[in-house]
Structure formats: structure tokens, C-alpha cells
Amino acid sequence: MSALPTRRDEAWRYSDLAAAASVWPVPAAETVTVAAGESLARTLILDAPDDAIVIHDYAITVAAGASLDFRILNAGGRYGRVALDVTLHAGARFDLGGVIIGRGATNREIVTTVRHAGPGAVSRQVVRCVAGDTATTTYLGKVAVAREGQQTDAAQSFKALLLDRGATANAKPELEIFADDVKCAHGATVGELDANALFYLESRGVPPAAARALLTRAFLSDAFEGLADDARDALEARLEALL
């Protein structure tokens, strides 16, 4: 892309505009290829200070019967952008898991279009999200279903946990389906941290900080689902370390 966005490409909507004019044009995107029958794990970290403006495009094609599961945790820069662009073709399978925290009054996203192109492709995409102070959270997730996409199994689930009341949470899960036979999916929900499981955990001895970040990390827990253990437990310890 070489023309900077604005405000009416949809995919740009709750971006900062401002910090991606500072590293405009940006380079392009990365290939992923997963060649038929293969599977694939692939994990991005993006954690560079607070300061940082780091944008990372991925423009992935999952051939047929092939799958990749791609883990992402987004809790890096004053604007940290991570967008996939994932096409899928017969019998090819996605997953997503993906974690997103905000603080201070950074601007992180996760957004996502997945194309299936052929028919009996699966695609999950689970995103969790956590902001606090007046930082900005945003989640679109698109699934584009062609004609020739029959039999397509595609669900997206968007949570958001706000801790500050200045803090924002953005999702919008989308689909765009041109077959007649397929089972979509998608759901969003912001919430708050559960006041009554708080007062559970603090009146048997938890401190109130050691409390929230228990139940915030359980909150977190259902994108790294599925994961090997070492590379569970390598996210974990990221997480707990930022939590």
C-alpha cells in the first residue's frame, strides 16, 4: 500500500492515523505460504516500548487440506498494528489466537480478513482483549466466503476487559458470504472485571493487585488454547510479566 489511509478504508477506522504518517510507507507485506498438506504454528510477539509505532502485515495463503495456527500477542508501541491477510483453499484450516493489552494511552489492533476460496475450509479466530488507563483496543475481523466456498466452518469470538474507565474497546466481526452452504459464526462482548470474584479471591488473602491480574490472565487464557505446553508456557510468562 503506498497511499497512506484514511478514516473510509474500514480496516483503518480506530487506527492512529498520525504515528503510521510517521513510518509511511511501510514495508510490504510478509508471505506466508503453508503448500498442501503441511501444517504450520507460527507465534508473534510484539512487545517494543511504549514509544514505538510498529505496524506488521502478513499476506498469508493456506494451500488445500493444509493448516496453520498462528498465536499473536499484541502488547507492544504507542501504535502497534498487526493485520493478516489469509486465503484459504480446499479443506485448508485457520486458527487464530489472539491477545491484545493496552496501557498508558497507546493504540494497539489486531484486524484480520480471511478469504475462503475453496470449499471445507475451517477458520477459528478467538481474540482477547485487555485495556486499561486511555489506551485504544480494536479487533475487525472479516470472513469472506466465495462462491466456491461450500461447506466453509468459519466462527470469530471478540471479549474485551476494560479496567480503567477511560480505556475503549473496539470489535467488529464481519461476513461477506456469496455460497449457500456454510456455518458462520461470531460474537463480541466488553465487560469489566468480575466484582464478586474479586472480593472472593481478596477475602481468602489474595492482595487486590495480585487478584486482578489472576483473573485477568484466566480472562486471557482462551487464545493460547491448544498450544504445545513449552509454547503455552512461553506466552504465559510473557503475559504475567506484563500483568
Given for the second form:
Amino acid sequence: MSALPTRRDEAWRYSDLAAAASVWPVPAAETVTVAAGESLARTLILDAPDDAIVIHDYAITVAAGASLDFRILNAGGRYGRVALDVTLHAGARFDLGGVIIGRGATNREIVTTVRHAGPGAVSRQVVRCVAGDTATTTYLGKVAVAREGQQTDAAQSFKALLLDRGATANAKPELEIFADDVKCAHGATVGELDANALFYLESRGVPPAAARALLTRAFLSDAFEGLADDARDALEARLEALL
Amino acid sequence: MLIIDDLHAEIDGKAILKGLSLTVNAGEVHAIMGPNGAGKSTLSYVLAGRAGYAVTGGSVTFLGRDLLALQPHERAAAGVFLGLQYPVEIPGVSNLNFLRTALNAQRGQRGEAEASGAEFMKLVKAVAADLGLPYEMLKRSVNQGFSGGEKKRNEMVQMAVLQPRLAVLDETDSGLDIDALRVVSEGINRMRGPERATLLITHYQRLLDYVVPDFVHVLVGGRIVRSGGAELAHVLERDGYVSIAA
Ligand SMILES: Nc1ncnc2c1ncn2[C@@H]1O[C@H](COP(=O)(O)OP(=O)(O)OP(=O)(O)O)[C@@H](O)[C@H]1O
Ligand SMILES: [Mg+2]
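Following the display of the form predicted on its own, present the structure of the form predicted in complex with the partner chain.
Now the complete complex, all chains and molecules, led by this one.
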């Protein structure tokens, strides 16, 4: 990546371009390759202080029949960006579980491009985000299905919780499909904590702040589904500390 | 234990409770019956402190304290339990987590020691067995995917774990099959005791055959219009509310 991105670049639509410019050029993307038939699990946690600028780029290849499980907790930096460019070959599988926590005036985002290059590959992306104050949080998920990508099964789910009026959540799925037999599902919702659930917890003796924290954690932990118990517990513990 | 005096309350500027008075002593079970829209659930929410219910007059004293001055979680810790007419689903929070968080939050507020993991599990397993709710269900998210009857049983599990001084049960019997009604009634009866009281909101005589109340009150148009003993429920069953309100 050499040219400084502009607002016209889809993948930088809601980014903090000034912050990005101040650290440009960023290092080349980290390459991750999962060999045929293998499985790999990765976890990335952004917890830099609120004045840092953090940009992580990954160029990922998942070979035929291989699988990658990537979990991201993006809760750091004034500008914190994680961008994944994932290429899936025949029968490969990619699971993304992403959590974005925004507060103050921060801008944090997860940007993915998933290329279904071979037939029968599966991608599952679940991103949950909570934003307070005047934070901007963004999930941009592009799915590109090549002509060879028949029987692609791609799903994206994004849900955001806004804690304050000034907070923003952006989501924009983008599909680019050149095969005719594909399944691409996406859903996006933005809302607030369920007042009925809050009252229910309070009526059982849980103070409001604890009730809100419990419901927020429950909401975000959708992104940890499918993990083995100990991996999940470890991420939940980090999440609790970061909230 | 509970003294409600000339209580007025409104929702969205609409008066619902219009001078409701009721005294419940420790050891007593009171039933409140009344037509749809009379204000029964509103009364239960006002007692529990739900936002959006504005008290415009009167007072509520609970164990000598001004109940209306307390926040909902403080009321719970003071011993008020509200069994909801429509229990809420909470995706992602297990029943066990919910119960343990609630129990320890209450104990913390009362300055009591928290329940250890082992103590809590023993308590919950015993309670779930008593109330016929499979323990496995407690590992699931709160009320999510529960049938109407299972949700009501789950309210009773919560009550039995939290051991409130005053239980306000809003149509806990609605939606229960005959066996579940008996199990839930036994659960309510087990809570009876000289230190506790129960306010049963119901439409049906059948519950009151199992949980025989000391007093029955008829709530119409936001006020108690008639009170009597257990036999009053039979009169209502036979004659309906129209004769009473007239
Ligand atoms: N959020 C609200 N806004 C406006 N009116 C409301 C609201 N909630 C309840 N009401 C009204 O308040 C009145 C009392 O309702 P409440 O639920 O207390 O009745 P109820 O006695 O519990 O009835 P039911 O037997 O059907 O459960 C009704 O007329 C209802 O329409
Ligand atoms: Mg009601």
C-alpha cells in the first residue's frame, strides 16, 4: 500500500484519514497462509492507549480444504484499523468474530475483503460493536465471488449498540459476484440496550451500571461463538477488562 | 409490612391508579383480581419501580421504609420480588449467570457475604428440582426459547433462589398447564411464612384453590372497590366484576 488513501476509496470511507496520513506509509500487510487441509486460529487484540494510531493489514490465503478462525477485539487507539484481505480456495472456510469498542472521539474499524476464489468455500463474519460518546465505529465487509466460486456460502452479520447520541456505527456490505450458484447473506442492525431486559435485571437486584455492563458483554460475545470454552473464556475476560 | 396509601400513578400523562389503598401484613397472602386494564400490572410495576410510571400522589411504605424513594435494585435488595406477567428474554445471559449475579448483588447491598460457586450451585439445583425445571435449561439464555409455562416456572425458580420478603406475582398462573399450576402453587406455598407476604394478581379461581388467600381485593378503574376473604373469589367467579363495580 503506497498511495495515501482518500475518501473515494471504498475501504476508507469512514476512516480517520488525517490520522492515517500522519503514520503513512504503513508497513506492508502481514502475510498469513493456511496450507491445504490445515486449520489455523488467530486472535488480534488492539488495546493501545486512546492517543495511539494503529493500522493492521493482513493478506491471507486459505488453501483448498483449509480453515482459518480469526477473532479481533478492536478497542484501542484514537484511530484503530484492522483490514483483512482473505482469499479462499476450493472448500476453504473463514470465520471472523470481531468486536469493536468505541469511546471518546475515537475511530475504530474492521474492514474485510473476502475473495471466494474456488468452489464451495464458506465464510462467516460476525461483527459486534458498542460505541459511546462521539466514537465512530465501522465494519466494511466486501465479498467477491469469482466465476470459479460456485456454491459459495458467505454470511455477514453486524450489530451495533449505541450508548450515546453522538456515537456512530457504520456498516456497508458490498457484494461482487461473478458466479451464479452462490449464497450470500448479510444483516445489519443498530440499536440500544433493551430497556425491558435492563429493568428485569434491576428488579432482581442488579444495579443499573452492572446490568448495562452484563447486557453489553452478552451482546458483544456473539462474536466469540463457536470457540472452544477456554479460548472463549480468555476473550471474554479480556473484553470485560476493556469495557 | 406493605402499606399503600391513596396511591395515584400515571403512564404518559394518563391516570391509571386513582387512590389505591392496601395494607399487607407479614404472613399474609392477598389476591388482587380485576378486569383487563384495571391497573393490576401497573400496580406491580409501580411497586417494583419501573421507569415510565409516574407516582403523582400517595405513599408506599415497605418494612417501615419509603419504598418509592428506592431504585428498583434497592427495592429488590430490601425484599421486593416482582413475578412478571410477561417474563423477558435475555439472549447471551445464561439463567445461572443471571441468578448468581442477582443473588450476589442483593447480598452485597445487604452487607452479606456472597454465595460461593458451590453454595450457589447446590441451592439452584435443589430449587430447579422442586419446581420441575430441568437443570439443563438453566444453562440456556434467560427465558430464550422457553414456552410460556416454562417462563413462569423460571420466575418461581428466581423467587425461590432470591427468597424475597414480599412477592408480587402478576398472573403467574396464566399459561400454565394443570400440572405446572400445581407445581407453581406449591412453590408459592413453600414461600409462605410468618416473615413473608404475597400479593397474587390473578384472573382465575383455580390458583386460589391451591394457594388459599387470606384476603381478596377487587381492583377496578385504578382503585380497590371491594375486599373480602377467600370466598369473595367464588362470588366473582360466579357473578363477574360487573355486579361488584356497580
Ligand atoms: N405504556 C402505556 N401507555 C399508555 N397506557 C398504558 C401503558 N401501559 C398500560 N397502559 C394502560 O393502563 C391501563 C392499565 O393497564 P394494566 O396493564 O395495569 O392492566 P391490568 O389490570 O394488568 O390488565 P390485564 O388483566 O389485561 O393484565 C390500561 O388501560 C392500559 O391500556
Ligand atoms: Mg396485567
